[in-house]
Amino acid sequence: MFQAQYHTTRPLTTAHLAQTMTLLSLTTEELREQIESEISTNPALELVEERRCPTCHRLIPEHGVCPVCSIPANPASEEPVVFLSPRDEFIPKKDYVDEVVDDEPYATEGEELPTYVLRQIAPDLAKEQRGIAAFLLTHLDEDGFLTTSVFEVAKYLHVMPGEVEKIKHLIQRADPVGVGSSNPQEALLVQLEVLGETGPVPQLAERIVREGMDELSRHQYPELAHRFGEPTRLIVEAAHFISENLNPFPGRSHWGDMRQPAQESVQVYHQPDVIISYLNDDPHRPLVVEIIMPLNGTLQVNPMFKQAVHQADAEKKLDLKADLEKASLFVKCLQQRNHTMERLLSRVVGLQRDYILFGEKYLRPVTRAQISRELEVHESTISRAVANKAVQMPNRRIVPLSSFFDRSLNVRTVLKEIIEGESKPYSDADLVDLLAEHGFEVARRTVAKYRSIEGILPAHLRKAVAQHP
């Protein structure tokens, strides 16, 4: 489908921004349905049946991709070749729909937050502690906060408050970090503590959360600097770190499969939104990134309709003009959506080239916030562009686009390899040392969390399984 590139330095109108964000969050199939719906309901829109390149607008052969846009300007460069590509038979559909699909469910039921957390911490709980953990988790609200106190739980279950506190501490360090806290401040402090185990945290971040939440929420940085006797620059740096890395409402964050139920399973049986391949099937050449467009042809405002607006009487002109403006807005928003996807994938694929070529252990720690700063767009724009999208890798494996931002995937991959190769079960403390040898500095509790996420039993249970297969 053809859309001319739409570049502007003017602020987007509210309607333009809202519709662009909506289109940006759609998968290829959802976008196709949306385009077809707009064409069927708006006479000012038309789809010209011709096979043109969506990027350079040249007529292209009946089969295949654009012979111009799919070739790098500099074959010696490692920069990826990113272009829009009309959906066609070059997508090997057999890879996405298998004969056994009918015998299997397309998606599993979404997992509730309490179940998701309990599954992570269960291997580290003694038998008598599981009931306490389950009781705590059934008292989570939609934000992930406890609706009861440790003392009330201890009194109800006839156990010591210290025992309840110990299990609450374990829950708070599961994914999403901070779940099971009593309030946003406590959740932020837990997240700071966990982040401090794996990387640097601004010195003032904890103090700001403990003592300056009101000023922080109102961006009163000079007032905080005066109170703490610190330079405003350090306050701003700490506040930026907090806004970029912490979530005061952990239950609202993206975790497990709940927000996108069984997303990866569904994508196995559907066409990807993006196809990454090697230029001329040579891994040493630039990567080719095709952003799949859902239709062949040129989507445009019908020129005959424009004439009809001018010739219509006053009574009909308002209605026709509204259709014309709506059609023009939709085309512009679609152009903006495509432009954003091209910029995003060009940057992300360039950063994650080693991950694409060599596997998960080579994934670089990249965040949506980092990409949003580089592209000078809001972080929510990147989140919408990434959400629900699937990418076909050069080895034909389909993965979520969100995996390119999974900061723990490389560590978890190495962790699995270490455990798969163990002659006798390593303790979590042993795994900390072994991961350090691979260049990953993580705390023991972080190893336990990653082990739980990957469904790997603790050392004593792995030993028991090995002795009694």
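Positions refer to the first chain, counted from 1. Basically, rigid core = biggest C-alpha set you can superpose within 1.5 Å across the two forms. Given the structure is predicted, the values throughout are model-derived calculations rather than measurements. What changes on going to the form predicted together with the DNA:
- Superposed on the core, the two forms differ at Arg233: its CA moves 2 Å or more between these two forms.
- Core-superposed comparison between these two forms: the CA of Ala385 stays below a 2 Å shift.
- Superposition of the core reveals a Cα shift of 2 Å or more for Glu165 between these two forms.
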Second form
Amino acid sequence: MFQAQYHTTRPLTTAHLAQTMTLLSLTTEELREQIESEISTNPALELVEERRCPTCHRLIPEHGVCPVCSIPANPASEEPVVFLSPRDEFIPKKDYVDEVVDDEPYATEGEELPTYVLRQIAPDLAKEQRGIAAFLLTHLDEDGFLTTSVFEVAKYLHVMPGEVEKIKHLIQRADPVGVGSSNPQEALLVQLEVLGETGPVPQLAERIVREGMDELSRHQYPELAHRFGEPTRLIVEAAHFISENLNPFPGRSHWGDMRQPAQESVQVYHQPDVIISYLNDDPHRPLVVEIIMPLNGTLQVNPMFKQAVHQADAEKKLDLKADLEKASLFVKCLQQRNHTMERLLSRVVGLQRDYILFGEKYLRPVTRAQISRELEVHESTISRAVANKAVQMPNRRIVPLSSFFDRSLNVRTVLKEIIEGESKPYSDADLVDLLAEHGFEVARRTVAKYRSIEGILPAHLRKAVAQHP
DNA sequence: CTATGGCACGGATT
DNA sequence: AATCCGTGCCATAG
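Now show the form predicted together with the DNA, given that the preceding structure was the form predicted on its own.
First the chain shown before, then all remaining chains and molecules of the complex.
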């Protein structure tokens, strides 16, 4: 097994190298297109049928054991388990989306969000339901809220309000969770509901959101504690959970954005190309890393075709042989791509374990060059592999893979926290000192840059905290 | 005099 | 080779 992998690791020709590079830089969806076009033009390629693991029902490669079930219960090593996860159903076919989105013209700004959401839910919808979904999604504002009501939509489309409500709920549960809600409160409730299915949620969180939005936004925890007859400690705990894990404006990426309405940076959403999760969503089990393959099977050179080449006339033989060459090259490149991705992810997840588990504050500054040396590949290889890829974290957030290499994200997060909790506005110079206490050495000028990136106003303009959901 | 934003340079990234 | 990012220097606003 090792020998086989070693063999495919070495680029044999420049063509091999070039194609591997190209494949590396593709996202899962682009890879699907590439593979499909390759299969349809080259008869020597063959997609071997899917096979499912008898115990966990995951799709697994033709040759090999189920990567999940073969994980020991209590692995001694810290290394994460990385494997390819061939699943076809994960990414909805493109036509699904184009078909519906086209007949509803949508304002140019924020076009990413509706399409992104529709992609996720399209497979679960019947044809006429997709029309309703598309209509709803075209009536979102930049915060991800519905600008119309369920009742109006039902009237306009001549369908039952219940039907519209059902689809709205489906949209709300898609990523970003809470999108398509009518207001921040509704968004938060949906997020609580979804989070509650996978992990622990403070009991009081829901009640606070339902009954105490005003106090929550003003940080008046003692009032809440009194009204609910609960200890303040629990209220604060729940409030902290809410501000850490929920987002009242699903269309935006973070809480901090609400201060600066003129934020031009619109988040672009992606399908994840890699999923990191606890095995069976159980925090006591090890982390598993799935690299999504857009196929429900394994690609290989068709052995029948090989035979056919031998028996063909001399005339045709040349053509067929060319196909054969191309096919085997493609398969090799694909293997190489996957192998590189596996090694990359294994290393990166190992290094950034704290970031993945505990958040941006714990991101370690890792450079692409460093990884490339450790993996003994060219740094441009890593660059390509990292670019344009999205990773789903155990908490269901989707972040770009490049964020694992962001040298300043941890500093910016701590900076935000300091400013969130400030009693009087700190100047940039003050912030330099405060950051130094947290172990971050940055220049004064850089603090200013980070502020503007995060959309935080300069000290003299941010007096009191005026949060207004 | 202090706090902040603009411009430009050098190193890293693509 | 082109582009992005952190930082130093300097001008400007308060």
